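Coming up is one lone chain in structure tokens, specifically the form predicted on its own.
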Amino acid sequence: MNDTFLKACRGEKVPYTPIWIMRQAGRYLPQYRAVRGRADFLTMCRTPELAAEVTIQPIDILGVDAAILFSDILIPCAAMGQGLEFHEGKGPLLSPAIRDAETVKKLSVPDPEDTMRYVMDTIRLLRKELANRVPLIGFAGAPFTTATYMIEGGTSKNFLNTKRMIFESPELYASFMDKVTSTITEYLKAQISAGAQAVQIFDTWGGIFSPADFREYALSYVQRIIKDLKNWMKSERDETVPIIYFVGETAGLLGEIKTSGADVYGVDWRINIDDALKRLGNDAVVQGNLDPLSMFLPKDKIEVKVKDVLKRASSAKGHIFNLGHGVVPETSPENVIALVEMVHRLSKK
């Protein structure tokens, strides 16, 4: 198997830096675009056969190092007895929005195996379809970041409805968090027990919080997931899989993840990686951080970019280049596949 990405989690040599993309299976790839036109978002997230499809796509089309299980961070929300439906445009729609101790108290901590048995399902297709040709990244939303989807009852500007509950109902948002807290830890389990060789959490809202609330209000229960992880794996397993935590708007909170108990801090592009790396410390491992709008830059430029973030890289314990947030879907596939082989080449030791 090709375990450079595996390697580089753990801080141990390797012989390039490996890369892989988030949103690597996409609407940018003509050939993921044929799958979709054949069924719905959720139909795909589903439906293993589909999933396993688009997931092993990026694999051979671009020769990442990782494939990440294609699925979705609020895939829990409708496990834990909400409604959820993806429409062309709007994006996610959540119902009924959570906001009172009525909604909370309907919610449930479901069994991953039985209400989620599918994402598992796929995770075991996936294994058995790649062949160790590359390790498998499992992932769930951090349990900030799915709760104001939750709240909200879909994506938001301001993040309203979500403060408020904070700040004016802090007891209903901590009932409210143990419930996705919980869930989200079994549900990051039988991904691993499934087979995920690594699993990544998102918390791509957490940047608008001040580094105070974020602590308390988001930091505080990925922590606890991360620990009840590690201590589940110490105890149950043979091995540990690395553990992933990606924040959005990440510089004015490096003080904080640091402190996270993750294995590899993501790395947005609004910071430079050497910088990140003075709060994180040396002993880091590291992942990012192009700004995938860097992507429409000529491949001249791309080049430039690439090497910028892998010389700044250089001095961590590990670096798995990415993007510092998701491809977009007007990203020419041709860029991409010249991304790839750009890293690899330029850091070849």
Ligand code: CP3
The other form holds:
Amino acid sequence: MNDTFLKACRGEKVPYTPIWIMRQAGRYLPQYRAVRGRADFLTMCRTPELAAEVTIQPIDILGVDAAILFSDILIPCAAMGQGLEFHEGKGPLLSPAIRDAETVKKLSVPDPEDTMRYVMDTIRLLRKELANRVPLIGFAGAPFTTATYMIEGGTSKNFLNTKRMIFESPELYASFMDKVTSTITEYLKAQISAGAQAVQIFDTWGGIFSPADFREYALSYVQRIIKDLKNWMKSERDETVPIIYFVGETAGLLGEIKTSGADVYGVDWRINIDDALKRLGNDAVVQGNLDPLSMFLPKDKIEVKVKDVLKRASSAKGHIFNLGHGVVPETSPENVIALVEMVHRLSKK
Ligand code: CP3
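Target state, the form predicted in complex with coproporphyrinogen III; input state, the form predicted on its own:
So here's everything in the complex, that chain up top.
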């Protein structure tokens, strides 16, 4: 198997810097849009054959060093009992919005093999179809980021309802987060049991907090998940899989993030990766951190930026190249193919 990604996650020596791209299976690829033309997004997530097909597309097309399960961080919200819909151009809609003790009480902590079996079936199918070409990354939203969608009922600009619940009804928030955290913990265990070889926890909206509030209202729940997963892997499995923690708007929160217990820290592009390493420590393994919109530069200018990231990350114990956030739908696949080639060529030892 091409195990450069897993080796880099563990801080082991690698012949070149591995790369995968957040949202690598998505609308910027015409091959994805062709499948998407036949099925809506949730049907794709719920049909293992379709989800597996689009998971593998970027492996064939881009030559990346890891596959990421095609699914969505909002799938567990539906499993907990909230209505979930995706509408063209509007993003996700969750109903009813979770705003009071009544709605929290109605949510369940589901058995993932029961309510989200199709995700685990997709993972089992992918491990067969990938046949050890590259490792498979599973994922979930972090409890806080997941909770913002559940409380707001969808995407939000200023997270008013979420912060109001946190600041006006901290006990309600804590009881809600307890359910979300247990759900996500069990979900990640089920993904690992089904064959996920690494997992990433997406805390896309963690950056809306001050460091102290981030620690209390977002990070504490991630620490609980990681501790639980690591204890479980040690006691019930022979192998531990690497855990990656990605937070959006990382720069002000690195001191907090390094206490998460994760094996790999995602770093967005708002900070130079060597400065991030100074805060995380040189024994840290980092993932990132090219601005996703730098994919709109001409290729020679992309190459300058790739060299810069590689050089700045060279003192890290491990580096997995990635964009600082998801690739946007307007991106030219040709430039992403070129990016993967550049990272491999320029980092070759
Ligand atoms: O990385 C991958 O390729 C794996 C698949 C993946 C998707 N979503 C597929 C998707 C992953 C890892 C996600 C995570 C996700 N989903 C996050 C965290 C990552 C991040 O970008 O910060 C968040 C916040 C979501 C929630 C979500 N899903 C929103 C707000 C939307 C609608 C906005 C949009 O881009 O349309 C989605 C839909 C979604 N998830 C699509 C894909 C490919 C587009 C659906 C389509 O084809 O119409």
